[in-house]
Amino acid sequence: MSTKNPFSLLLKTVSVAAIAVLSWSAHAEEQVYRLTLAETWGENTPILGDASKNMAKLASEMSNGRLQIHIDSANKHKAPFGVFDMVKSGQYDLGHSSSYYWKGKVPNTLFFSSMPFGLMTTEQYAWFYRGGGMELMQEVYAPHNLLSFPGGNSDIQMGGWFKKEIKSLADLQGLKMRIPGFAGEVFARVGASPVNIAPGEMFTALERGTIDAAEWVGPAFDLRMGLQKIAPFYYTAWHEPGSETQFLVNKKKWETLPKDLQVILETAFRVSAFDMYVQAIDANAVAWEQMRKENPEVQVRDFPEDVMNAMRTANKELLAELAQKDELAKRIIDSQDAYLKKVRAWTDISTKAYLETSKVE
């Protein structure tokens, strides 16, 4: 008879078992996922490069070191445009830029950038996280083997830098004008000639006067690019009222990322979102001051009454055109109207009525 005790062989044999998995566990916890980033801006491009950066930091702190995410500037890649596309094909695993650059590929991109008249920053954070855009945003891209998040935002952008003042609409025939997405489509309805080129060709095509005018973001980014030295009117916001960028994700990649990773990336991308557009408050106010001292001969304006009339007409017109032809568009621009209109009755009787009764002294 044999002297061994079963249970204790059987406790011998769990216990190798458990220690093989605890092995594998601590192994798998430890793995490490690298990433690649490619991004629509130019390297060290204040505020926009910046929130790529931000994510990729606390992406690495918030796993231990479990995520690893290398960028690549639009000067590295050298296809700036090309970044939806190469993250669709898996080139890269992620992509920082802005969805209505897509809006040649995938018209219904555009929606969710920012419309002309529409939300505002805010609101359209509480549109997308509460008002079933991202939702929609999601529809969207499924198709293109991709995801979008929210990637930050420049807040209210300018109208514009013009080299000639605009006094009537008449003055806009012809006049050809970087601006991309929808709003190009509103300018070009109107008479002028929109041109969707890479920011960084933006000042050498104003210099050279392969352009006329051209649409950049704010204070912040308009200064460095010194836009102000060559055209001299600069026009108020109409176009872009809470401008999001993106961070575009390739779904496969996305499916092999443990679920804990995919939690931390997509805290990472709205972390770092927040920031981008705190960071983009703060440095509009810090640049505008600089340029009014240093740029006297900077002339603020808003567009003739005529001008805008005949926007929000064509506007209108755009976007009735777009739901007809399409279903989804027009869920989407229903989505927006409808959230536009809950929204703003709060945001009259709150931020509008408090910037009319305070002023600051």
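The structure above corresponds to the form predicted on its own; please provide the structure of the form predicted together with another copy of the chain.
No partners, no molecules, just the chain.
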């Protein structure tokens, strides 16, 4: 074909123009949104740290690259407990942390991780998504220019490692235990001495007798801490029956995202949260099997009934005090309490009955 044909030349010119316009248009439509995320956890923390990575990968794949999330661990930003403030101010767009870390700053954030004698993981998800929990959580975070979403569950937390067996409430008097936060307050009210010790110092403190007991998370997280080697009594759960982490979002930034990317992001939060829970169940099962093999001297114990009763009463008193001080706290406590009564009646005749009667041999 001759290129000297003027019509051909015209076609070529139009084509070039069209291609230019096309690529500009493709660029406009595929605007890339770059978000930053600060996590409370140190670099490559297993399970907790996987949630953000899975979420970012999923968001990128589902958006065909239009949503790019850069993650900074605490090793980078140096402020593990500054995540709330950094996302609120817009220094970061997103955060991955846990709600109860902010109770010193905003007391009502306490209620959205896990409460002593409260909802188990699946019961709590039902409360979040079907029982009004999400709405109450947004009510707490909205005044701080923040949205909060469930960020993955680390499964039921064990009651901790004890050097000596606890046979009655008397054995708890003055007992020094590493147990922080609200659970520590409950523990103090029944006569024990909660101590706050950095995770890195727990093993030495327990070994040297500076403390008598320590709680961390569950087998998957506890294994590497080595507490099972020096404190053989492993107590069952009471204080965190389903510890949920959180994804925090800067609300103003959120509002700049197109609708489809908002849905993609929210769905990526939800799936990676659920995946973290599934991963924690599996990791706990694997770690518990390993612990039993390597440390057959480990003995699982339930706290005696008088200890459980005293802690339950102390927990109720502390919640009643919070409810009296603040109207929103009261509404959250009442909502959780009513939901727990309703859902646990079902859990008791389903999950509990099955676990008690089905026996695995």
